[in-house]
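Below you'll find only one chain, the form predicted alone, shown as structure tokens.
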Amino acid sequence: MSDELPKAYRGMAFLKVTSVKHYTDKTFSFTCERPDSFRFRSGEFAMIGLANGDKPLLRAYSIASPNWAEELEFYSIKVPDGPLTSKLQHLEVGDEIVMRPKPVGTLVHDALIPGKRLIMFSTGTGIAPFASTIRDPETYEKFDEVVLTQTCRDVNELDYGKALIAEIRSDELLSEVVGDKLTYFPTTTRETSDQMGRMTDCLRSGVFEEVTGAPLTPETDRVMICGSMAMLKEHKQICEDAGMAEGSNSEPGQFVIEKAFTD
């Protein structure tokens, strides 16, 4: 970078917006340039956000494209106080975002010992980083079974989950390499869908076992969870007293949490 730089900006990458996508009046998704050297394992999430004065203005998003990509997907909600969000919502393709390159989390294959099934629970834009995990062919070469699932409070809250569905299935390498191993699972908790209520209420009730095949079982299931801090919270809670232990990238477990969150 130039020397001309105000200090806080040294070493981060200043990236053209490529496309933009508004899927309700809460959520949108935006792509941009992938820096050549940038690397990522699917899960992670970066720092980004827009150049602001002397310092640029961060949050932690995480990455949704899958690590072979050429481009870098986000995914987010829009808070029209947000100090950042707010800006970010009327992103237009031209436009340029700043990054740092050091990705980071702990919603990683690293942090979780081998098992048999993987389960992904999100709420919301929670599904941002699973948007990449299930496009990563070492996600299906690690587990037998993959499940996603979205809790969100309105039918069209769900339609960047369908869309990403719908893209895998429809495309022809990796349709190949997912087969049927992989089931999405979307609830409404306001809106009335084919599937009503909380993922915490489905895995108490037994649904979630009747929709997937099986109950949350610790030695052969491996999940991962990504939300609101009260949703993380709630589902440590029965990851805990199913008898799993929670993992680190330095200490695998059999559940792994995010706690980044955009503002």
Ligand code: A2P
Given for the second form:
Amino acid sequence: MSDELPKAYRGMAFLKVTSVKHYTDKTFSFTCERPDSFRFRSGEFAMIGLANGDKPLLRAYSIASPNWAEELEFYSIKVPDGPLTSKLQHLEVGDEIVMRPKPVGTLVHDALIPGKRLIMFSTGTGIAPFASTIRDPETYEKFDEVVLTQTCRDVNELDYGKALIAEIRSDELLSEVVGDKLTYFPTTTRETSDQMGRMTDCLRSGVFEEVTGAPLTPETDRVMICGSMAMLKEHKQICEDAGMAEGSNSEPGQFVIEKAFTD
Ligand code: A2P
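What's the form predicted in complex with the ligand like, now that we've got the form predicted alone?
To see the whole picture, the full complex is given below, headed by that same chain.
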């Protein structure tokens, strides 16, 4: 059967969508079947998309589900004229997506040297890889404290993250593993909320220290960053100014960024 497929589809997994949830007019998440042989590390991404004639339409997507879950979960923006997301946002249960089953990425424990506190900085759908990491028991074996920040323009864009935290807190097994180690720090920049401002400004103003208990500390903090190119650049600069070195899979360091999602 697979011999009859156009060349571009060879080795691809065809996965049935099992649920779809729309959060805002700009974001939605969906789950799909997980191939039995598919293994990944928390924080990795895969190329996923839709069949499209001779060549599938693919884009890099972080796997948002934890690596122990039976299904795969993805969290996506909806770009009205985006080649893939304009179609993907209409997914329904039972539809099929395609995935190249070769997960990769730098937002992984292996790319960081040991530390005491893991801080994950995200904006918008940049929270997706961390949705996997904060549900991975290994995260809590490796770190005494875990901080997840997310900055969005509007309050309802934080709903995905809020639901995720609520799910962890109400899960009998996971809540025991996580205990009181996890701090969730959401902010908005346009719509009024309890905590306003970009995280980069919160770091510089001391608000980050106030909320999480300590300023960015290169000796003990390890950092993962995921968001737009501008956001990555600014957070990277803050880490470097603090004396931290960027890590990779081949040479672990004190902070890591992922450029795969920035255009
Ligand atoms: P702002 O509203 O001040 O631009 P976007 O949708 O443009 O990707 O932005 C998502 C969130 O990331 C917004 O809250 C935005 O704040 C924030 N943001 C944009 N650029 C940066 C940056 N360089 N550093 C930190 N946060 C940023």
